[in-house]
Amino acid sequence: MSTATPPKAIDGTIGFADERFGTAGFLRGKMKKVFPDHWSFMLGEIALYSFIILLATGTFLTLWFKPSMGEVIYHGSYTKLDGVNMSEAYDSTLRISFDVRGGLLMRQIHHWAAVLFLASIMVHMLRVFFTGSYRKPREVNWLIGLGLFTLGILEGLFGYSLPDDLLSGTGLRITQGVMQSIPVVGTYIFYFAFGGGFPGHDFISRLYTVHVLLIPGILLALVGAHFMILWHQGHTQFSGKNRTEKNVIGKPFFPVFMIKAGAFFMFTFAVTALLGTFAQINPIWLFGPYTPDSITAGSQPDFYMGFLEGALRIMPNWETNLWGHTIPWNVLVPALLPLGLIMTGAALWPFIEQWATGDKKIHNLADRPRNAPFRTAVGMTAVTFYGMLWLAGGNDILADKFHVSLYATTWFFRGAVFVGPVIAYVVTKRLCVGLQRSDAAELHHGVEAGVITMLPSGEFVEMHQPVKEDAEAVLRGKQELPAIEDAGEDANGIPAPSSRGPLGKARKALNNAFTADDISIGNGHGNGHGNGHGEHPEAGTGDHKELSRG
């Protein structure tokens, strides 16, 4: 019986590379790398695949788009705008939409991919935050993810501003106002960006260069760094049977993960193609070219800019005049404070948590959100704050559809943006504590068996049976945080230096917040190993175990 050999072309290519670069041994080990098999890890893959679609469709669009503010008279296929003065940027976008074969489809796929890219990054980062997957040694990758999200927002803003239609021009007018609201340097930044008074003649060409070269280049570098770090450190995994901090249980990179990744990429592309075909987005021909004296009623930005739009809409008209200079708080605060609070808080959080808890261990097992009530409650506070601002960005639409006063919606969101996060914090924390207590009771008392037994006293009770092995491993995987003990006083009654001063008190208060509602389940080591009866179960059928990471 002969052994099958690879085709000569493949065998020759591999041999050529191996003889010169020694790739065979390297690839043989890397192809066996194990990836956890959990649906939530696919959220980051969606962001990667939509980014690839963005690059491919964006390259197609650059072949026909003209980044120029030069005026032309339109005589294209869209007869409703025939004879209208417009910029070459808007004219070329119309021609891509109506005269280039497949142009409108590519435009819409590109726009939907941008929306999907930012949505998937946002959901992926929420998954990382709520499971504590940003902890040591992944703090740098967390910061890279925040950078990708911030640059993605800017890239999306610049992208839908390029066509120079009425909607994007209105957004650029707001951008100009934000630039000029910055004290001292605002005017210089504005003139540097626009090359003169608004709208100027250079801005679209400058924006185009930033959109197709500068930011994509930085994004490519960050995505590459993100995945190289991920490959070296390995994925986190949820607690379960036979899962520890030092192994990974899942599927090998080749062939299982590669086949699944290829299929998932095609599925992601199919979704964006279907959306581009059947769901209209950004119909610029309905808005018309931008003119400074016009505005589109009911105009809304893409979802990722909605929270900044909402902040602008509900901010009171506050200004300060000092020595002949005006500080427009009604523009400066909404433009900088909401995004600054969320992004700065998220960037500092891993280091704040490490400082407050004193936990400097390597964490390769992810938490269940219920097992970290304070972190989960803070996360939901930020989500609610963002959500209230996002809804406020459509207060005119809400007022119209629900037949309420526009001023009533504005005042409602002015209060809800402060009250809503507080309610979310309290409710989320209580839910997490309740779920922890339910887990502890299930672990210690077992689960209901559905069998009713009559005791000699005549009382009817339901029998309980031990928790199943897999479920028990998940419950025992809870990682408990150590509480920081009071440092005490010396013989003269002077507090120890570590507890003195505002920093020591702040650390103690934060540590109490992290550990106050931590319900013990009885083991605290959090390795998810074994079944609690001295047994050592093996990995499930079809799973692979990687004994060392990286």
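Here, rigid core means the biggest group of C-alpha atoms that superpose within 1.5 Å across both forms. Positions refer to the first chain, counted from 1. If you're wondering where the values come from, they're calculated on a predicted model, not measured in any experiment. First, how it differs from the form predicted together with protoporphyrin IX containing FE (HEM).
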The other form holds:
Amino acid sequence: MSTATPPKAIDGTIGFADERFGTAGFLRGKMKKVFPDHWSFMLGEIALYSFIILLATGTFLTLWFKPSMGEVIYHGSYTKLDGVNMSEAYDSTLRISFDVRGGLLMRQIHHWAAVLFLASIMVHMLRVFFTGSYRKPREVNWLIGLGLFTLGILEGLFGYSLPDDLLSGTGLRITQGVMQSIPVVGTYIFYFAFGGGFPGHDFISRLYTVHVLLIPGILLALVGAHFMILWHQGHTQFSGKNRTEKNVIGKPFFPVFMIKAGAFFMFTFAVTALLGTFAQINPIWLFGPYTPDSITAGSQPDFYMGFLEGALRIMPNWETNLWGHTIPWNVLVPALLPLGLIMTGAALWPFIEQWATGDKKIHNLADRPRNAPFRTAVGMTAVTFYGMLWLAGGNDILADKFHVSLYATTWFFRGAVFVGPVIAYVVTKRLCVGLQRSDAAELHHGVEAGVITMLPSGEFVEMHQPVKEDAEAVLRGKQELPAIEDAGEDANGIPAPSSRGPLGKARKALNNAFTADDISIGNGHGNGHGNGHGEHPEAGTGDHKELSRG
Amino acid sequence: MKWITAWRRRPWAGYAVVLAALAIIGVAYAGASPRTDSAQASDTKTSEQDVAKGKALFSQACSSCHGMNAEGTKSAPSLIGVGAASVDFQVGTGRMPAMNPGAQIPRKKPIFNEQQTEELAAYIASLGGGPAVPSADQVDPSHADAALGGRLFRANCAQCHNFAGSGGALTGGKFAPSLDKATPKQIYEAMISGPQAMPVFNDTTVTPAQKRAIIAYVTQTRSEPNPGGNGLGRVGPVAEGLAGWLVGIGLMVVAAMWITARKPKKKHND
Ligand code: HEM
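Next up, can you give the form predicted together with protoporphyrin IX containing FE (HEM) of this protein, since the form predicted on its own came first?
The complete assembly is shown below, putting the previous chain first.
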């Protein structure tokens, strides 16, 4: 199966294209692209496929959806809203749900795909972070990913606001509050965006253009860039037998991976269709149309906005009055701080790491999270911070389902949002170090064979056997964390210029953090490079393909 | 009478007979049993006898908290002037007699039957007026406008009970319960008596006709099927997010593991 040239059918097509566009070399190369097969490399693909599903179902919805705030009286088939005044947007969404054949299914698939899209982006990002796959040369793709995530959240928020039901209106009201809370320019931004008062007449139609045209367009371009870069750079891979920084071991794109990817697309579609058929999402007919005098318990945004909602819920009600202007910290801080912290932190992280470790090497081998305790711990800190805010966003549901006081949950999360991350940091770090120790022990003493023998002295011992070759390659794949070339002090005890000043000190401290908890696996830097550099066996074994990079 | 014999031979005849018998018994029973609805109509005069029986029941089951003459104690409020509706609601939903005072006295299986509840209500009403138990007609949702009810519900009730009456949390461990169990009469009584943390909606804020519309909305909403599949508890996006992660991402990860672990049929040697 390790044919390097694709069969006739494909080759013919490539030949056709080549005679006209001169693309054969490019395409043939792409067909041979090798994909490592670890399940976690498929997470990003869920996002890609749900995005495609979103484009398809969204286009279907545009055929009937009317992005207008014009007031109409409903006389559709959902009798419980008969004769109620509502906007055309809400009216048309009701019609999609009850009068358009397959409309409700499409709406539900669209919404479930949106949930899956953002959830898979999140897990995909976590995978990339915890394995250090964002390191050189992939920093740009990491940034593009963050852009996709941010835009995805916005796209979801706008889509959620389109039907003009009670929940989306409540969400918009909060969005408006956030806009207005921005000092100095807030009010202008609000008037500009809404074209007058709230909710006004223009906003839904503007949102619509942004939702179906602008953001999808940018997303499409970014997804394209993301994949072209990925294709050019290749995937990272976990270290293992025969795996080096210079090669990729896995399945060739054609035909194995292509079939798998196709099947995986079908899976994604099946799961969204399954959810769309059997699980009701966003039942706008139950929410009712938005009217400013109505509000409901359980007013929540979709999950991807949940952490902002949570921040808003637990923020104390602080405001300052400056020269007659109110600065509403109670809205400003929760709206901007958590998002800013997480996104800015994530964007800067690869560069901070490079700066602190002085590591400018190319990394194609993914780290096991335990082997980078500082990164892993910081990651878990952020995850916990996010998670606490997220839970806080559902505090009313938590309070209701577990019969605790709503105030108690608010106060709990006020503490937990600070204490939780600290605990997560410490625990994660301990865990990583512990796992590293046991790895080192395994390398040196072998694994427990499960065989107990009695020594002549009468003592029982368990036999150990050396680690299997495959497993050993994984263990030896651990890369020593680079300490910065210790500029230290020169003969006169004067610290080197690079470690002077606040910046130098900070760098030194960070460097320590990165390298401190490194348990050496001994035996002269075994790091999987042993059989890597220089000689890279080109021949694949069996159906496994191996390609050297570059 | 040949046709009867012919009919009796039909395979479905047996079922038809049983059904007919059941129908007759049902109608007879409905006619014979006391007409509970009209018995509770607000304009029905309660007899002296009811009041006396009610007082006896009260001193047994209620006076320890509410005082010998319902005048109230440290542990429970006075019931003078709360009216029959409040008693009918509290006792009919099993909240009273209260058991272990927590943050909120919950709904439970009623201890007293309808007759006894009426007697208790009659006794409390005799102490000084208050809203009467609504008549069957007052709470009958069948002719009411559920769409209007929905609008009123969203403006007045949804902030505590949630858009579909699924319930919601309040401060201090209190909660607005789900409205799945309350009967039309209890919904009406809840509005006019305002139990515990719930405000009173008197007839000027929400007219009797509007109350009936609200009852129509609540009863229709809770019996209406979910066209989109499982309703996920009708609590909104939190449950959807949970389902998206557990089912959506869960299934996809399993699929990813399965697909990457699959090897093409041809065996290789290693
Ligand atoms: C990443 C991409 C997208 C996300 C996250 C997203 C998300 C959403 C969400 C959450 C809704 C609310 C659905 C509901 O009513 O339950 C929505 C509605 C809508 N979306 Fe999208 N969407 C995306 C892309 C698109 C695209 C590409 C189109 C059109 C070409 C589109 C067209 C629509 C329309 C017309 C509606 C309103 C109809 C309705 O609410 O049922 N969407 N979107």
